[in-house]
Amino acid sequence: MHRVRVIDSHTEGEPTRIVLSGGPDLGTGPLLARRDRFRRDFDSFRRALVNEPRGSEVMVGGLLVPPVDPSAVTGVIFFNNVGYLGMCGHGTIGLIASLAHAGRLSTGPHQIETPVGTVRAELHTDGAVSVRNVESRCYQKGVVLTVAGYGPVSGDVAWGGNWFFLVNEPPVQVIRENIGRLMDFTKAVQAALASAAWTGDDGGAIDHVEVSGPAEGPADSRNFVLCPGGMYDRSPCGTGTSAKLAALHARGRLRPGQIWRQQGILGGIFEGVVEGRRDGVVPTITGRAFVTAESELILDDRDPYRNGFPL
């Protein structure tokens, strides 16, 4: 039997689960190549972790490295139940709050390192955590799609950590009653992305879809994500609200210093400025996580299901 400690967190609904120890070892060299190793050699753990019979289709996994990145507390490799993650907000924001129960860090300002490069997160003292993202861009904007069933549809392409496609004009309205409606929406959109053959101009995936529409209460927006795999993002994602603040930015909708209030489809909130920059923006996002379990996973041989439920 194989036995792994984790935390596991929520970051404004969404759930993180973080690997203390008992993961694969993934030698040693720069994170993005130890996530390709990670993919290629150990996959199997991915989906023990995180799909069922021990997680589910929205957990986020997060396997703590160590960093090549002398500044960084830890490195961390995120992935969720179809694959691998550049940079994940929520997570980051969930790992701080993981680590400081675990008594690992205390509050204060601590490098992450990540396969797209060294995050700065803050743990502040009434919990919170601001997590000052890798530079954001807006890419392209009003891209037009032909999607399926809904006509012509208008978007940015935008990075904040992953590719994101952010529909201008939903035809759905972005409220909890419509997720279903949501739901089909954003992964026809998807499927228009895949069929068009947009990428970002990496010729990375652009796997999320992001919709917007009016908040409720103290917010300038609400979102709803569509992440690989579908599912959808419980929080107001925070590469997708980096993504959101660089494509405000590039449409002079968003000054630096400027607060922008990000509402998930279930209502928590993520804050978020912006730094300038010549190709982009610096996002700094902040928001709350809450540990919901310690706890050792055993991955037993003889277990039919032990890697995961096949999907």
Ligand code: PYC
Given for the second form:
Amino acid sequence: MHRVRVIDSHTEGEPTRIVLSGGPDLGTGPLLARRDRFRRDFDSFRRALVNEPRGSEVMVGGLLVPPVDPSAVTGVIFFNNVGYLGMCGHGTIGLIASLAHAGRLSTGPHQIETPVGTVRAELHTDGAVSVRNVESRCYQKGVVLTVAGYGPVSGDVAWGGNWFFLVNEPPVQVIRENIGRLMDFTKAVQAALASAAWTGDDGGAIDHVEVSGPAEGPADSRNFVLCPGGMYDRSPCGTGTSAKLAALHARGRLRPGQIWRQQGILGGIFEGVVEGRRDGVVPTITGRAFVTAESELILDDRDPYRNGFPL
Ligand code: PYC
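Mind pulling up the form predicted in complex with ligand PYC next to the form predicted on its own we just looked at?
Below is the entire complex, every chain and molecule, led by the chain shown above.
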């Protein structure tokens, strides 16, 4: 019997499961190397934590690891139903809410190390969390991808802690009633990206697809984000919003300091703002998370589904 202590939360509807104890020991050194070790030696732990029957395909996990720089509150490696993430915006908001719930941090700014860089997260007195993300950039503007069943689709390729293809004029209206059609379209885009073997400027796979359209109420835009494991983000997606802000800035549609309210497909809003940089922007995303459970998971060696269902 192996026991794992976790705190679950959701950020604008998107779930996060933070592993407080019972996770694999990944040793020391850069977080990118520790992420590779996680993938190589402990991938069954990832599957056990986030997939059914203990989790759900949409859940993002976060394994806490000792930071390289002791002034950081923690390091974290985010993972999902199929693999590992660079950064995760909604997950970082969930992480801060979870650590505050566990009495491990209080209001104010905190440094968090991720495999793609250190981010700063500030817990505000009203419970909202602002995440100053890694530097984000628009790598390609207006590139055209041929998508089976849809024809040529124009989009921008941008980094916000993960790689995104941002569709410029989606053929499907971005409204909740269209989630099924948005899934079909973005999965076709994802397949086209994979078969074209397009990558970001660091060779990383462009594995997230984001479409945007007009929003309701006080937001500037509403999005729908398809994640690599074929699930859609219930929140406006922190790294997706960062990539979008980088693309807007590159197109001259967003000034440093100007507030952008990004709505997700379920209606939740992240507020974003950027600082200008030579090759991109540093985005800060603000949102809220709520703790939904603190529990101990049991991984029983006799259980045929100890590590989730066979693929
Ligand atoms: O909020 O950055 C995010 C995220 C990435 C994948 C799911 N959520």
